[in-house]
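The data below hold one chain only, encoded as structure tokens and taken in the form predicted on its own.
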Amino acid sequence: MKKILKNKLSQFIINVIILAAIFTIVQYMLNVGILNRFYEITLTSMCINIILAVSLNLINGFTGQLSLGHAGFMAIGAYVSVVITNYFELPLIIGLIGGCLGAAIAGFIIGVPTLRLKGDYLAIATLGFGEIIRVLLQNIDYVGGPAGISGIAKQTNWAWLFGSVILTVIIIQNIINSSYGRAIISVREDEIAAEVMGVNTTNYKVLAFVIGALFAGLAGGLYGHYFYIIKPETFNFLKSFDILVMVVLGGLGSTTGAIIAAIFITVLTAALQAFPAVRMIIYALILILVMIYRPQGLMGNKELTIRSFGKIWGEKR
């Protein structure tokens, strides 16, 4: 018991010493201007990527529910915290928590009739809803229109984002690792089974639902605070299938290989940022070659550790 305990405060140690020097590298960078706007753009959205990408992956890929409207989250989080912050002039951090509230509420409130959908249905309904959120926003006179709202003070920073990214990896590991996310898990394996033990699948489903749009959330929230202007057409359902490739590419139900696969995906959408036809191309060729070659994704269901890495480099030695 003592050597796990051991072993687990070591591995903390290491986790909370290369995150501290992840942080402190970057801010420095930023400070003394080694990375350009065009890098500080790209490191906004890897982490705004990251975000969307573990919380799309705690619906999608633990709970095995294909949603394709978490752009529709996004775009409240953003909204709200942007009124939040810009009409009522309270700090960001009150704006982040509303937007996060906003699209949690909102989760809730799709989440509860269409969770009883399977499959494509379920693909179908979450896309829709996604798409009313976006034409209902485009409606809205207070909030702008089509126009959307301009002029949003730039309060969104490196610590922010890296701290944001941290609180989402943490929380979703945790609720993974404990007996609701046993129960989430339970559902994407056998779902009939999963209720014959008494697994009420619905509940389970809703709430890994609201938590993964609370978390779409607070990206929209980050989001709108950085790029000074948010508009409806921003989050239409082609961002919801970024976040899907992201999600696919690094395996469902890996929450490091959602992280790899945003990181990369950001990477590949900043350099082929003058040639988006080339882009779309790429993103499905990318697809295709995944599901032909490796179709669990990049690390299947397996999470990339400190440990792992250990008993790779041994194993080379």
Given for the second form:
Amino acid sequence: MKKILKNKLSQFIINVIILAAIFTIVQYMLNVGILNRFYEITLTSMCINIILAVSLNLINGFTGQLSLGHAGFMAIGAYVSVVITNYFELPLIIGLIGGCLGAAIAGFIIGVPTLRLKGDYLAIATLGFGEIIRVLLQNIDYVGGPAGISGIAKQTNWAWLFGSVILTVIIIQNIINSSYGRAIISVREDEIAAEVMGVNTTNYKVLAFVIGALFAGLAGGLYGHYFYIIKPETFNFLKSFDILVMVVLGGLGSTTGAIIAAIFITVLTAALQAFPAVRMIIYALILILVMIYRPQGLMGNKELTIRSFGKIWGEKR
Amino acid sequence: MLKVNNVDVYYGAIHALKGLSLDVELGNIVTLIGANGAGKTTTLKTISGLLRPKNGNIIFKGKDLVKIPPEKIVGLGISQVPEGRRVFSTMSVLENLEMGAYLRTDKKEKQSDLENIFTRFPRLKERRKQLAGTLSGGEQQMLAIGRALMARPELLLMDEPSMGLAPLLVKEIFAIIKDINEKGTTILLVEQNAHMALSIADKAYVLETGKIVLEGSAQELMHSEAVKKAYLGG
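Rather than the form predicted on its own that you just supplied, could I have the structure of the form predicted together with its partner chain?
To see the whole picture, the full complex is given below, headed by that same chain.
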């Protein structure tokens, strides 16, 4: 027992040290200008994409509910937070919290009726929801209609991004590893069996949906406060689709998979920015190849941990 | 212990159970036999709350189950071995068993129940870390039974536990069912293998197109001409 505790503690310390190192190194590189504006934008997109992919993975990967409306929740988060900071001139933290709550409430309102649907039907319902949000925003003059809101003060920085990513991953991982997580996974595995075990399947589906939406709202808030402008068109169903691609590529039900895929796709998109014509072709080809040779995604439903590195190391020796 | 009274269940326009009534007495093994599509699984799903009847009631320990959601019914002491086993295939054997005790909070007793299940099914103990999806059909059936027992049920609903198993394994499973019953759990057993089911049951019902057409002690039915002809092959 003592040994396990010691191991866990030492693992925790290693994690903290690694994270602190990443944070400091990147912050330093930003400060001295090794990472220029282009890299900074890529880094920001990367963090936002990680939050989106990890949160969608909770819904699609762990709970097994195919949702295609994630960009809708991101839009709500972005708009609510920008309205709070820009119109009411409150601090960013309040804006972000407001954005999260707004998206979570929307998730609840959408989730309760639609999560009774299964598979394709749920996908279509959530797709419709995403589009409704976009069309609604286009028609509300208070938030600028189709032109959106511009001139948003840039408040999102590396510290906010890094902190948000860590928070998202920690909270979602803790849910997955709790008894709630077991129940959520049982819903994915076999809904009927879960129900006869006494799991209230609808509740858990809604719970996962609301938490997923909440973090999509956080991503939206960070997005709005970095790119100066938000407009409804940014949050169309192609955005939802992009996030879904990351989740599927990384492996449904693997948080580290979602993170790796989000990083990979962001870097790929940035690297191919100069060749817009070939970009979509390469992007599509990679997806096709991954689906042929690794249909379960890069990570399957496994997680990459420090311990798994240790195992590989041990085997090699 | 369990009384099903005049229950009507519909799948859309299809009238699946037509005024079905049955009675399970404490400590018994009651079996429900009948052909494919007679409504056996529908009956179990209705008892466990997965399907809602249009009319009628189901009384268990003085409560009407029709008004109670499925996850609460488990808490009342009814657990189920579902048709086709339905183990959680990407979870380990141990995690599957823990899911069976999902509603229980008594940690110590849960642990001792787990030990009992491992004593009953040593194969599950050997493979407790293995993913349930990689078990053989017979092992999965044992896991499904063990998982249902982890809820510490007073009434165990079993849906076709012999389905798709080799004859020797079928025998083993039925011996286990008998033993579970002797240790104090009441069992409602749905089976197509009428011969095996009747050989361990106390009471039996024959179901045909949503109606009970025959009932009696298992012994009686075993020797009834109608049952012999229709289900036991002459």
